[in-house]
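One chain is shown next in structure tokens, namely the form predicted alone.
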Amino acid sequence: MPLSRALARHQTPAILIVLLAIIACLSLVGQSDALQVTLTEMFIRVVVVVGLYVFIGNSGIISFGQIGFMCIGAYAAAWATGEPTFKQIMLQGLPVFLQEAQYPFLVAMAGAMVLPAAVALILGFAIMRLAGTAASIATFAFLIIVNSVYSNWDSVTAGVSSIIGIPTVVGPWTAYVFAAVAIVVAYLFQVSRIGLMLRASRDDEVAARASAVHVLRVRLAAFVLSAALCGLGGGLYAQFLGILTVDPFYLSLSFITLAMLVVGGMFSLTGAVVGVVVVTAVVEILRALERGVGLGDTAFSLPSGSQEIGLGVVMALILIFRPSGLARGKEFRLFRAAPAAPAASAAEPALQLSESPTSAR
């Protein structure tokens, strides 16, 4: 293949790279805590709601419980990383190698990919046979029990309490280059073998099975992958508060990450990156208008609640005039790939060679 054919047909995550780098730009620009932590906050989302697109994007399938894969990748990056002393007093539960040691950061990332992962492969199994609201309904229950041991497993997660002393080591940057390489990752299997036939038992099962897709092993390997880059996320965010608790894991970060699913589109990569920008800047904007804008001698604000309001009048108008997505699941192209030379041209020649006896005659 040309390399000019090739640049054309793997545009899509250079690109959404290169906007995402741009945005990261800000950071230079503005110095300001709160533009850092936002920046930071959103190419952490960029990172798990890839992951969600790579599991509901190419299966159809609605899961709710990628979220629990994150709080698990969380808790593995601060039992990696946190500091000894707390974790041999507070997490006595945990094995001796834990308990005695703190490992570097691309360790813990490591751990916050593998434990996610391993946990989706075993669970998988069961939940990948369902199908539509079965399936859904049954990576909800994950969630709900995943947040009821974390809430109570005291001795290894310290229950309600707080996990202190995790090394803050994530920034706008590191997690900048954690959402390119999410990207990647998510670009790769869906232009695979695996994500075509992942997408072909999603738009027809049954046409699917008979063409010899294996449903199950199609879906489970779209599981794994999708846990393991939401575990990443969890990891990278347990190292960007430096402390950390499972209540922000559970049904507020559910609906904020699937909406920006849906805002994007949730059939295309394209969709996954642009409905976490475009939400981000929704609720910043509702954030500092609640916080009051000066007009002249006044200042106006909205009423507190304002950004779940809002980002609920979002969601409906994109449902209602745009089902499929601001992307409306396609990606983004910025020129097109040089037809392929017509077979015809390579066949003329052979033509000719078989008919040079005939005339001869």
The other form holds:
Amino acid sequence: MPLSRALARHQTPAILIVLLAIIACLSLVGQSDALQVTLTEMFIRVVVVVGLYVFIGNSGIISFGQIGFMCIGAYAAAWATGEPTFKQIMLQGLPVFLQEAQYPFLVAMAGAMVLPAAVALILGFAIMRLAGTAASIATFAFLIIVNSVYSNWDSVTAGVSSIIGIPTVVGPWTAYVFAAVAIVVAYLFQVSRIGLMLRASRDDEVAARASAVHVLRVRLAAFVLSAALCGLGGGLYAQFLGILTVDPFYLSLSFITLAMLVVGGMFSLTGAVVGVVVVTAVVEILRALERGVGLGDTAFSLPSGSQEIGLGVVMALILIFRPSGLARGKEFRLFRAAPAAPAASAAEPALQLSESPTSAR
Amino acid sequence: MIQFIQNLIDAVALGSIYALVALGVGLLFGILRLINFAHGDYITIGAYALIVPSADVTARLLIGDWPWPVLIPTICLIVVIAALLTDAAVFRPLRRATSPTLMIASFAVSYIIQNGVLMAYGSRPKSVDLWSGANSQVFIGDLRVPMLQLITLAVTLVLMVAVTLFLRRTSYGIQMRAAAEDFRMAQYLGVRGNVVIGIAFALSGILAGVVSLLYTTQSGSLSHVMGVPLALFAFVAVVVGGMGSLVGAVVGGFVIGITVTMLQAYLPPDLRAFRDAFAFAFVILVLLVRPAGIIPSRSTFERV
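After the form predicted alone, can we look at the form predicted in complex with its partner chain?
After this comes the whole thing, all chains and molecules, with the earlier chain placed first.
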């Protein structure tokens, strides 16, 4: 039964997508705006965190710069879909084809992926040569560069003032569909030959090199794909809010998305998705507590700011007591894949590897 | 020419602040392989310790009004305690963790401290008047030099000599260097790991405390994220200098400070707003040419 075997082998992304679908159905239950906003934001963050995972999880190198790609993607989407009248007045530095036209949503999303990917390709050539920790700091330098350029290049980004009039076409279900796409893409990457070579280099760089893995090249591939996904998340974010400034794309968002990845467990796709869901839930609960809840006849509320501190504490506790995150580097699996393979994700590509040892170089 | 020398003095003064921060970061990196994001927040803590804790907009000096021979040790002590507390609470349970885990943990510590300060003192930047006399100018020939820059330079020099002497001449300093070279081997030979790490945190706290005073005197304002840019510049300085080498960290600090100041002075006016972008792009270029930094450390590369 090849179909059921294929299903069993690739059950992880299917389970994750179904899980998110169940959560998305919450948006049908309560029609409150706050819930819709929370869910949409959560699915957009799934896209971004899965994007982070593609690079960080598979390569083992922490990058603080992916939020910079999110910023680039968000602005790309804004440039493509913003009101032409606004763009002609405020964004006179834009090329004419962007200034005078308004492109459809999917074209904007494509732009939001291509532009960050192109930047990542160039930047990656420089950064991927550095050793782990140095590379992490260099991605920080990149985040600062993006922040500095986008908040000062007035003729293209409206500087510190905001771009307004971006069509708000993204709701919970649209965001959900893109989250599902991101999960599938990340899964296909991680079971691909490049993905496996990259994971090998993460587990033992020296051994991977000795086994003819071109570490720089596979890292670069993951970096570019990760940038494209983060850019997509940025594009969705722009089309969800309808108004765009540079400020959100900086350290605090970097922290929150990294926290999601770490809490879930940064070495599995399941961890990335679960992390987003769990941290969103924790943040929402803390927010609700900040607003205050009535316990019997006494009202009880946390001082404002405890949401952020709470998140920081949760993250530190997870690092100390469960350093590999909630998912512990494992993937969701309900069925055993036959023939018994310890990790189904590894089974097929291992076969591919053995079939084409020369192309692995 | 006078203009250039003036810029150079600015550059070296800024560079020495970055160098002090980078030295604090580099000390911990050498021993623990920890890039400590919270280092910038130690600086913030030092600065906020000067004023009366309240969320009011105007800041009233508390410790900041004390005479300087008392003030400086007090602030350093407070920062050292804060640094040791973060070590005990977060980093000590993570002694066996990998370098990326430690980095993320310090990111979490930094986030907690920043929001804690935000909660206690409010989000608006506060202006403080600490030693404003130090901002007066002295003339050396045609040169106009702010007093504070001379003080900064002198303090940096003294601290660097002191740290060097400590590392070379004292028993604990030698133990620290041994631990930085090979932590496990040093432990086998009788170096007590937690003591050495504690001293490293304390030293980095002292450095952060001094920087917080210099920086607050210069900027005259406080904000809960004031330490962040300093720490970011220092990390980049540590990487540019060559990770794991203390001399490298100091050199990197000066390189960054000088680059930033010179860009500020000599970029065309339209481009000045992009100063940081140029500075960091330059950093990435330097790393392209020398991926292991200006002064590579021998222990950077993985041994099999």
